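First, one chain by itself: the form predicted alone, in structure tokens.
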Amino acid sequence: MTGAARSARLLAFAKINLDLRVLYRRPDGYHELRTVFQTISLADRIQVAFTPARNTAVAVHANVDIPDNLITRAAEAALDTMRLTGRLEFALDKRIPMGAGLGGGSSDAAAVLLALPVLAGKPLHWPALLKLAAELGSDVPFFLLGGTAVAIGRGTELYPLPDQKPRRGLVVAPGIHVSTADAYRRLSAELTMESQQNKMVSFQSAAWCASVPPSAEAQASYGQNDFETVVFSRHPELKSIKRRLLKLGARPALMSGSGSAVFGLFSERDKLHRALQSLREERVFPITLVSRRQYYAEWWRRLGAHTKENLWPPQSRYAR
């Protein structure tokens, strides 16, 4: 027996490491990190409908072929968790560049998990909803909450920071490849104790400065992503760029994550206009920085037709 579809178009949001530190190899395999998220208005489109049946179906259409669709995974776990059976349609507008550590994938996970109850009308709360989160990936849990948060632990031991001013910048993605395992196998190869005492002292001081409007000399200062030195060490280009968007005026200008997107964020709107025109051979995508009110706003928005009321996480009509 089937019901009627129930359907939403959502916005998988991307996002940038506003600093990044690792400090050690942890016993889990896993390495123990420090870092400040922020959520950008690159974003995937995702159009997809439920309806109830006594047999679950999954099918993903997507514009770009991706192995290992976290959708799929994210998609089925949901059900699973909810005891729910039914057929899902998603068709996935991919736009943030693959494997280039804005977090693509893992935004899209976090979307099904968002959209999923609400459409279905049987409520995901806050522990189950973490949980199936961090079981799909390190990077999941943040897109729960969107904005401007601080990650500790492998990353999914989240802390709310408060909103970070409405600035522009640019994502530069030049299509680089670069293996996040390699990269941290390299890098745990230079942690030291005393490494870690001064990584734990400069983050602080990073996160502080994001927690409060910083003057121009803070805001110049902080931001710093570890994989960088292993990372430019193999490819020297995105290093290049990185200096080119320090010159035209980006502070900061940083890679996200292990790469291999770098970005510039810029308080002067002609600043950023140059920077464009003089990036226009590589793949520039301009930027606004999205708070955690505007990432609620948008998603109340996109599933309001099928909300009760502005409430986080979005809570379905249909549940009773």
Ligand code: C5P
Given for the second form:
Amino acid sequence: MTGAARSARLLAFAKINLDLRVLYRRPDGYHELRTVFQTISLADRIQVAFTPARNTAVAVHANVDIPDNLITRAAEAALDTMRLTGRLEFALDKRIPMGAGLGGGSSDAAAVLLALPVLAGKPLHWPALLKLAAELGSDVPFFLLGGTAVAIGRGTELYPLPDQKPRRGLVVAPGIHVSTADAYRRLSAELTMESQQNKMVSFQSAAWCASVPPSAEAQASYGQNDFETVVFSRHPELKSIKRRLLKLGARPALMSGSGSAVFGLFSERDKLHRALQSLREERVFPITLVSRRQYYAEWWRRLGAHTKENLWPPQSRYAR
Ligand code: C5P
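Please move on to the form predicted in complex with the ligand, as the form predicted alone is already shown.
After this comes the whole thing, all chains and molecules, with the earlier chain placed first.
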């Protein structure tokens, strides 16, 4: 099969964890989680071109060196599942800091899973996409949904929450690379049955706060990340960034995922501007929370030329 190239410019948004509890190590080696994911406006740019061809060849040109790029793995897995072959060219403009707990690699992979079936003219249905996503990494399925969502299990069992009111914030990424597997190992040694019970209860409150528009006080009191203790003890500078954000009026101020990025959300614009000034010497990204509605709208804007119906996940207009 040969044909003309079909191309698109994609945005792959980062995530933060509005709450993250690690309960216990499971027999499969993964840890049982309770978390609230949230997409944010910080995003990688991905240009993709697909040309049907007899053999598959995937090339990724990126502005940074990325060992074991998830884009390649996602592309090959998607083509395999669709039983298609072809040439794929990606140009990746990486803007999400790597190894920072912001899910950049996972979001890139999900962007590929959503776009390829549309460009190749072969829809992949939700269960197939979810399975592919979970095989690529624990955070990947969330990026098929976007917005705000509770995740349990390994992080791949998702429950969408209603869109939050738009909020602004800052992400501080001090360039420290934290190994996720290592952070889990160190945290695992400290987990007890008693802490599990407490975490379940406090997570329920956090999920409740994330699903109904909370009062200012409630907003200020929710949000916890279990990784902070183990990661802050190795990198005290992250703890002081969190303290500074809180002092500058952020509510909450939390580390994202297993770190090292720390974010703060602000209800007042002038406090946010003052914080931005005050943290000038750090690598800081102003952000807004991206709702599911905005997430989907961006996808239609990017892939609309290749889709026929207003369905999620997008269905190709080339599909028979
Ligand atoms: O699934 P992913 O490849 O993103 O996970 C990276 C590593 O993080 C895993 O190899 C595992 O060590 C750890 N992990 C875990 N429990 C989870 C998710 C990840 O132990 N729920």
